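Just one chain follows, in the form predicted alone, and it is written as structure tokens.
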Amino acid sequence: MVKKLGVLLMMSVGVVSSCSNSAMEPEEINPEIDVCDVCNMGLAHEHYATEIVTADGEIYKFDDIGCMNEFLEMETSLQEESTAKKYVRDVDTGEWIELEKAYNAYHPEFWTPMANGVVSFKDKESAENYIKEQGMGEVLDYKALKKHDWSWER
């Protein structure tokens, strides 16, 4: 009995340590099971998904950047860089980008899963090209995004 308990304890430690994310790196989205931590919608449109990874290794997933910002307004302790990293995806490639380094194209008529109209890109040129293709919108860097008036705030 003691031997079985020891094996069970070792397995539990292994599971817990494998779930830890001390590097604060984003985790791949599984559209079959992942849901947004704010609105509980499935993450069907992976290239719009965002994540917050805490220093404790906890991962929060969102179906678009608007839900992530709404979550951060509620969880103010996660707004500091040392407590959590925030990731968005380049909508063209699906590549994870730290929110602070991303460029965003915004127009209220741009399609996004939660109709926030903010689409993220890995560089300014890509955001500008998207705006040019759509014939409307503006580029928001991280500083401008922090001042953005989100749809739920209106």
Contents of the next structure:
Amino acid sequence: MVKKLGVLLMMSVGVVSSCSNSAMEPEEINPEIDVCDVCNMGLAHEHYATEIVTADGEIYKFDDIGCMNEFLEMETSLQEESTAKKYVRDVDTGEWIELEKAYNAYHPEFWTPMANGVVSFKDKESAENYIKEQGMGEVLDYKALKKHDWSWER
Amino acid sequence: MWRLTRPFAIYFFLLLLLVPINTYAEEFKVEAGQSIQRAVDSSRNGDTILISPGLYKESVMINKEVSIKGEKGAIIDGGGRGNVIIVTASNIVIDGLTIQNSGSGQEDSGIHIKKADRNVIQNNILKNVQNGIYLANSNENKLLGNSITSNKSHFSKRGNGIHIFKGGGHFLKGNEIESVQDGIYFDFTSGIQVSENHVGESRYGMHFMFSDEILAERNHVEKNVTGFMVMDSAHIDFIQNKVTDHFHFRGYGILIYETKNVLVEGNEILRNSTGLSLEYGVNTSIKRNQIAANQVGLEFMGKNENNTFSENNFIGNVVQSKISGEDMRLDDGVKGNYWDDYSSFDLSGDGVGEEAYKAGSLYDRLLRKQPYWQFFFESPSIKLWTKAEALFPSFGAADVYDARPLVEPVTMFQETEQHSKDRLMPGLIGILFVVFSIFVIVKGRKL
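Next up, the form predicted together with the partner chain in place of the form predicted alone?
Every component of the complex follows; first up is the chain already shown.
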């Protein structure tokens, strides 16, 4: 009996530990069930979605980079790199990129789900191309993004 | 003399009136095989273009004041590229067409109206289009009785039924929208009336973003993920809508987020995962609604300020309320709401219970922190817990209460009043049945 319980306990430990995400990798978006952890909106526009993955394996999902920023302002402990990684997606390919390495195109007229006008790309070239295509905007790297004044006014 | 010439004078005057109309407003007819675009190009302001039944494979650009009327079976097919019809002129009419196969770009639409005012789009059927009707930077357009469906893919790949971007003053009535992303999307708009529309099988029935002064009345939203999604908006009135069957596991009947001055009155909010949710709602007034048969009737999250609830019926919700966040009062000082799980008495006979109804329970608070504990819903331990909490109310989380709970449900609709008259007949039959039973019993004994 005790042995059986022991096995059961071991198994449950196994199940629990396999759930944790030690590599801090982002997770695929499921538009059917995932909603933004800040504003509750469904993540229908998958390529604009962003994620925070904590060292404890907790994953937070957001409908765009502005909502993620709002979340980080509330949860100041997650702002450091060691406790959580922040991911954005290349809007063309949907590839996950760490926020620090992404280049963002910004113009208040750019469309994003929560209308803050910041669209992310995997390299500077793609961001510049997007700006050229739209005929407006500027490139924000991570440094510039940190100083960026988030707003919804157009 | 004047008596004789007067009719002639009037006749002559009328002729003068008629002549210019005849020369200016012409009626073209486009037959199958001809081009609608060519007809538009050769027409003048004020002309009417009649489209005969048939399949027209083209994209049409309307840049002058014309009316386009489709006879039954007139179909314009965009061939899967761009917009099917683009409107850049004001005062046009598009009536009775079937419009299909737009491109799949984010703004590709069945009808795309750009910077154009006072147009009437009515009785059209739009199908297999990315967006149905897209109104950008336009004012005072009327969209009446159109039927809109998008393509067959998942809602994350589809566009919206009607997307309104900037501008305002529109009137939308009697549109039938199904299988799109969001039924009607209000994006930085104001001053819009939306009446008697129906939206089903989509992500959000109506989606209000950064919008102001919108009246939504007598609409029916059903079987979407969420019925009404209201975010960062102000002055939104919901009156007599039906919000039903939103059973998606993260679905809501009405979700109000960071929004001010909302009126929710006389709506039926039935059979949703969560009926009504407020998160950072300010100055909302919620009265005379039927909030029934939802899994969670009422939800509060975060900080909500200055909201009044009165004369709502909370009936048969699996969980009446789920509350986290700030303290709040759920009555307007005179009248509160009817809660079918209220268990105190009305001793003074004024229709208001003597003890306050306390919303939310400790279990709700636990669920907020540990969503998986839902597994223990209705388990003996949770029941015991809730009961203990009822005995010692200080246990509870945020102090949300209705100080003037009603002991009888509020009668809201005419139908319900008529029902009470119909009860006479079953009552009579019941009495007869009882009399007959007593007769049988008494007789039976004697034998």
